[in-house]
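First, one chain by itself: the form predicted on its own, in structure tokens.
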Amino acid sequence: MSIIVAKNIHRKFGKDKLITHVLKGIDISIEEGEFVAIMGKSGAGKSTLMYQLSVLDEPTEGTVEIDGTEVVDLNEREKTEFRLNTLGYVFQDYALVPDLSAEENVMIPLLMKGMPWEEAKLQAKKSIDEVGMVGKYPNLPSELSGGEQQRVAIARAIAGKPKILFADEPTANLDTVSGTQVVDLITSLNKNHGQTVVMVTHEREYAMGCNRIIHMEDGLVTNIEYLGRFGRGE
């Protein structure tokens, strides 16, 4: 069953003669429980595509249906609620609040959803444990390594049990060892819990645990590589 269906996605920036046509009519579908990597050279449009699929940006033209909802038609308040209740995000810069502890950072989206404080606290600790950070609850981001900060970011992203986890270059600011650990963690969430994952990466080695790699060039999908399960790679 397709949890994401995007059709004829165009994204243009600028106006008049200064328009840049970044995405040029992309059709894509992602199955529930699938782990998909989007790859391409810098400027290929991979992060822009992920922003359309993850409701962080709106296509200039085209439709995006996520879990049965046509998200392009939602107003801003509805999009915010949809993101909060359905989607999880991991960014390359971690996006942690520096003055809050690991536990408090993970609690933020849970409290925004209306979860009671004590329940949010318990869920935050559970998520931090799940990403291998047992006992790091009171640590500030500055007291954690880059890899540990990214693990906290992943804990925050999965704490609300999102249907889809989006990861935009999650290893970009990490050394090879930490990067591998973070991707292994994301891969295990997919394989052990059936978490649907869409990840942008420029490192092929990090995409080898995926079901499919979507290759992009100049705003177009140029090739879809099947690695296992879901489709021709089985």
Contents of the next structure:
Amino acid sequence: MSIIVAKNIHRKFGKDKLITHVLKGIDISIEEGEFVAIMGKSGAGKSTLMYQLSVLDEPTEGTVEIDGTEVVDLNEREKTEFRLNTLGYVFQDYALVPDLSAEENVMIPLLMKGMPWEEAKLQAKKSIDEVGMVGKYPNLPSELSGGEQQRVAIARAIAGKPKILFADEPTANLDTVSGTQVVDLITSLNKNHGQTVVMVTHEREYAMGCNRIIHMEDGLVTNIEYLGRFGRGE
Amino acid sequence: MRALRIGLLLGFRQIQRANFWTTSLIIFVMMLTFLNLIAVSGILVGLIAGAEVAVREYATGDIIISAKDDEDRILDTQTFIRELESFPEITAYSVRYDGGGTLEANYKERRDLTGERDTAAVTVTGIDPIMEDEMTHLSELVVDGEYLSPDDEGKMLIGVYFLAEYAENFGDVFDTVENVKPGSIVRLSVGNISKEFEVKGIVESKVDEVNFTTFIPEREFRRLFNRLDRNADQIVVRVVDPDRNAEIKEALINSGLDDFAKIRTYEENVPKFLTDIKNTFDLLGTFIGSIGIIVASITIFIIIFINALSRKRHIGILKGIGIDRHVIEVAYVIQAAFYAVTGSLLGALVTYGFLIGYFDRNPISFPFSDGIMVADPYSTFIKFVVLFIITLIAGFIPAWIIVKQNTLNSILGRK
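Next block, the form predicted together with its partner chain, ref. the form predicted on its own:
Zooming out: every chain and molecule, the one shown earlier first.
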């Protein structure tokens, strides 16, 4: 069953004669529990596509249906609520709130969902444990390494049990070892918990754990590569 | 409620992790703004309040008794005084007899009898020196010579505005006599009756009523002015608790004393123009303080704007992960509220813990009063509320400007 169905997605930037046509009519559907990587060179439009699919941006043309909701029709407030309740995000530079501890960073979206304080605290600790950061709850982002911060960002993204996890080049700012650990963590979420994941990456090596790689070039999908149910040769 | 709770968490954590010195500086600015708002009007109003305190202390006391509107003097003054003495709340009083006369000096040295005489029209007040001193501490105002003794005959105190040497600083506006010092002999004429007096002392005060008066013992006054009925013109009264003077006035009226005289509290006796000046100064102080509020609100605006702008990406990310924009706005408003409350509390502490006491002990010496500082708690609270609300608005607007920007543009740092 498709959890994301995007049809004829166009995204243009600028006005009048200075229009840049970044996405030129993309049709894509992603199944529930699938792990999809979007790959391509810089400027291919992969991040822009992910922003359309993750309700962070609005296509100039086309429709995006997520979990049965036509998201293009939502107003700003509904989009924010939709993102909170349905989607999880991992950004390339961790994007943690610098003034909050690891635990509080994870708690914030849970509190926003209306979870009581103590319950949110417990859930945050559980999620932090899950990403292998046991005992790092009170640490500020500045007291964590890049890889650790990205793990906390993943904990924040999954704590609310989102239907889809979006990861925008989550390894871009990490060394190889940390990058591999982060991708393994995302892969295991998909493998063990059936988490739907859409990940943008430059590195083919990191995409090898996916079920499917969508190759893009110049705003169009040029190739779809199937890697098997759980990737890496399986 | 949810937005408030999460906004509080975000706001307080930002304050907690902010640079200590930056936060201290902002709070210091807010404290100065609060002081500007309270202290400027407080000192301006204090100028008049200081004058009022002086008038109450050195001239009128807490209750002023004078002739009824349809009478020339206080009726049956001696009976009135006996009644007055039965009130334990009254700590001191002074009976005064007022009249006008002509003071002449240097007449013994005058060679040219056709030339102009050295005279001045003066107000004469007959007093019991001891009772007046207990009541208004008149002896403390003697700047040259000595105070009157109860058994003095032919001695007077003269207010400085009648002396050319003192009054010349004010230009040629007062009717004065020249070369009069303690020991000088002057002649006081009332109608056809004249009497020589030796100037025993010169009195000077920031209360003009004192400077404009010549004081002589009441016995001599009555003789000179032929006031044999002993009915006085004014009785000034000091009570144990000045704040309860209205109650004591009521008690005096209830005992029937208002049949003999008009009884007013000090506050009722204050001329309207003085109250108007006080209100005008208060308004002026508030206006000057308002400029301070505008400066402070701009400061807060800039601080919050820079703070929010430097965190624009984090704001975008928070919105991106589903945090309602109101939560983020609340976080910045909380910061502004923290600065306003902390600054105002410190300002209030400085005002009530130090400044008011300091100015009471060391009044600012103005020509017409010893300026104190007045900060009525109610009006201070109102000014705090105004400052607080304006600061909240100044904190909200920049946060609103940044937060309303497109989420993705904020995340990507695009304009």
